[in-house]
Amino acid sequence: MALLSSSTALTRYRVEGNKETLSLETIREKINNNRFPEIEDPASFFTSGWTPFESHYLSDFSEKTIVFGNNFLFCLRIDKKTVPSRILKKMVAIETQKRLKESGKEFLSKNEKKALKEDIEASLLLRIPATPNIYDFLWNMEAEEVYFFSSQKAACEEVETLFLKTFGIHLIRIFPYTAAMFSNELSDMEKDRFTTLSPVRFSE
């Protein structure tokens, strides 16, 4: 719960597209079917979904709220399996010395390594858990902005997809740009004054 926790990291998003049509019931439908699969496939190394911010490891939402206050608040899970590069290393080396002994050969192709790296990393896959990462989600639709408790690169890039797939609307995220050009305290003079800025220097 990297909301409640005590040191978080955050990035911010406007919420563009049609809102309007977005009922409580309409939202926990879209949100449920694209929940947290509850099924692990063990082939899968990439998995991402909702989950509800009470439970992450049971993704169902019926039972689950949703509202918190004014704002909708959910988690996006991330599964990733990843092979440690120096088990992947050690399985490589054994059944390299493995195969040479088997055929009588000095060394094997570049091809050969590749396919065996790959066959070897493929059998790892399947047989080590994913490692699950939950980001707080929190929408407040009144301001149209959304809070995501993380500001990994890949997991932006993965909420914002996700995003899209389940309602819809894109996420656009704040920066310099955006934070000037949605200002309602800039004047349309300020905002075209800024398109036009150029670095300075703070030094003679």
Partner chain sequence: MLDIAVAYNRYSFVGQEFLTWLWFISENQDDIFQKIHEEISDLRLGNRMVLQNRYGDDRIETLTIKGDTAGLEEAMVALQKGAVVTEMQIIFTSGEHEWSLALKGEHLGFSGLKTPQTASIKEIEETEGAVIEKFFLINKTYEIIDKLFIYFIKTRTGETWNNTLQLMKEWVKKSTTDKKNA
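Structure of the form predicted alone (previous: the form predicted together with the partner chain):
The next block holds one chain only.
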């Protein structure tokens, strides 16, 4: 649980869109409709969905709370299968030798090698369990801000996509440029000037 760790990576978002129709029950229903699937598909190498903060591996929200103080708190779970490259290389080498011996050929064509590698990888993916990754997600609706406890590019892209799919509203990543554009301390003229700025190199 990154939220309870003494140090963690964090990405901050601003929530943009119509939130007036999102009651507590509506939010719970939408999260539950996009929860992590209870039954794992052995053919799928990538699966994602929401899970309760209190039980990452049982994604039924019906008896779990998502309200903590003034925030909604739940998690993004991503399960991904990856075939270790050394295992794939070993299996391809073994199967290549086997096929050469059976066919009497001296070598396999480029297309045969590609097809063989894809078949072995697909076969291994069916047998290898997916590795789960859990990322805490804290949504302060009053402040229109989200704290996502990861800075990994793939995880950030997945949470942005799933949030839009779930609620129909966008997450906008906050970094120095967007923070300045959303600031109430800058006038419209200053924001216009801000858009014309370009990076400057201070060293050669």
